[in-house]
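Encoded as structure tokens, the following chain is the form predicted alone, with no partner shown.
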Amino acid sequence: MNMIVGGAQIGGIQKDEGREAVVARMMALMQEAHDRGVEFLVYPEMTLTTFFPRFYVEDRAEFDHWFETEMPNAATQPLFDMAKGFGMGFTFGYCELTPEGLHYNTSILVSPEGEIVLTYRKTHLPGHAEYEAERTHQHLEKRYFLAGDTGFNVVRNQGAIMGMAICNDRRWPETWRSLGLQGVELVTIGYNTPSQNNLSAEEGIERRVYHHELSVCAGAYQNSTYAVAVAKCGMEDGNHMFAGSIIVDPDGFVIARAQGEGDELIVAECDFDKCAFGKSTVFNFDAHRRIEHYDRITEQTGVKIEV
């Protein structure tokens, strides 16, 4: 079963921009998209708001007008509509507020019907819960968000399956397993990552989008799943965010890249048929994983030396 699919990359969103201002802007990517035949769209993580927890404020719940209350919302109902009328789907990334005043780094994948049907929030969640004078570079998702309660779950949308994770995720093996003895055949993942945000001076962007790249070819081969990573990237509120969207095919090779940090449409055909064969073979998960072995992946999280 072949499917075009779309990584709609989203420039730089300053504090002052508002949602509608930037469901726009994703209206025009999703248009775009559908002229070039795209059947299924991936937008990034936080799609709506800038990066906000590169800022400190005592009192979280100042900022809590950056979360989302409801989806679909009044700002976001057309672009549910527009992709309802293209019998569309599509996957994007929000702050969202639940009723019972939680707060999540969310992604939702919809239909082409224009329904919700799965949602995951986001699980490896970087960075620190409080401020550090000593970093040049705050990074507070630790601060507004709870690690996320969803696991990672699968459905199948369009005739493939499909699951979704949020950034931080990428790099962590854990989440393309967890994927993959689903039989997962697209992983979609929106991330919004700062060129630098440690103190070690040596991880400069290049060495940053390295290791993007290097993640997604990896969970992609070793799960035989197409992937589509999707970044909102670029310069935010006077802070820097790297670019480096790309559609990874089953055997982990770059099949579409973006070449800029602005808002830009990266599209390649997917063949899911491609994902049986390391499934049924090399990755044949049945005949070789050894799960006995693997006790230590799940009773420890920390590392422990005992020699």
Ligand code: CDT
Given for the second form:
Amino acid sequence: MNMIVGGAQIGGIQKDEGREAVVARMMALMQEAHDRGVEFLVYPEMTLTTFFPRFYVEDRAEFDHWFETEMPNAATQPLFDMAKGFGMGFTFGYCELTPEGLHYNTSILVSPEGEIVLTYRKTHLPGHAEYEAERTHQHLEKRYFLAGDTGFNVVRNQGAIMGMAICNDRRWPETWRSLGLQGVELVTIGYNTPSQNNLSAEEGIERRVYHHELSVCAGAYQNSTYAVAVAKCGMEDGNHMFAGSIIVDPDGFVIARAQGEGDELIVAECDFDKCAFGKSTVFNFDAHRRIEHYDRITEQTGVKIEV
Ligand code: CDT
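Could I see the form predicted together with the ligand next, after the form predicted alone?
Next comes the full complex, this chain leading.
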């Protein structure tokens, strides 16, 4: 079964840029995607706002304006309407504030009929919760978000088994295997990755981009699935985030790659029948996994050295 899949990379969003302006950019990419035959489109993590966890506020309620209390809402309804008109499925990330007052870094998957058919709340939150004066850059996701409560689920959408992960999740094999064990055929990943956000002078942008690509290619190969990883990138409020949006096939090869750091569409035709080869041979989980040796994966969080 073939599907033309797109990744809508979004260039930097500045602090003062309103949701309507961002949605207009998303719709321009959706129009281009439709013109190129895209049937399912992937947008980044936190698509609607600047990547505000780089900023510290003592009273976190001052940042509630970055969060959405309903979805779709007035700003995003035109995007939902456009997709429905095109018969296109899509996914994007945003900051969710629930009626119970809980804050999540969330991604939704929307069917071509305009229904939200899967919601995912980010599991692996990088960074820290308090201001750290010794850092050159703050990364305060643990201050502004709760760890997600959904776990990694899949949905059958447009004939393919789809699942979502968000940014830092892509670096963890547990993410991929949780989806792989449900037969996933397309993993979507939105990300915002600062080019500099820790104290290590050695870790340049090339190494960061390599680690991103390595993680996505390995995850796709080891679970025999397509993956679409899409950046929000470029300069945001004087801070750089790398681009590097890619579509990867079940062999772990990059089949589409963004060229720049701005708004840009990448497109690839995915043949989901190709997922079956890896899933039935070297990664035939039923035949080859040895769960009797995997207890540590779920019983232990950090490293314990006992020798
Ligand atoms: N948004 C997000 O999760 N970013 C993190 C930055 C970690 S610093 C290497 C990421 O894993 O890309």
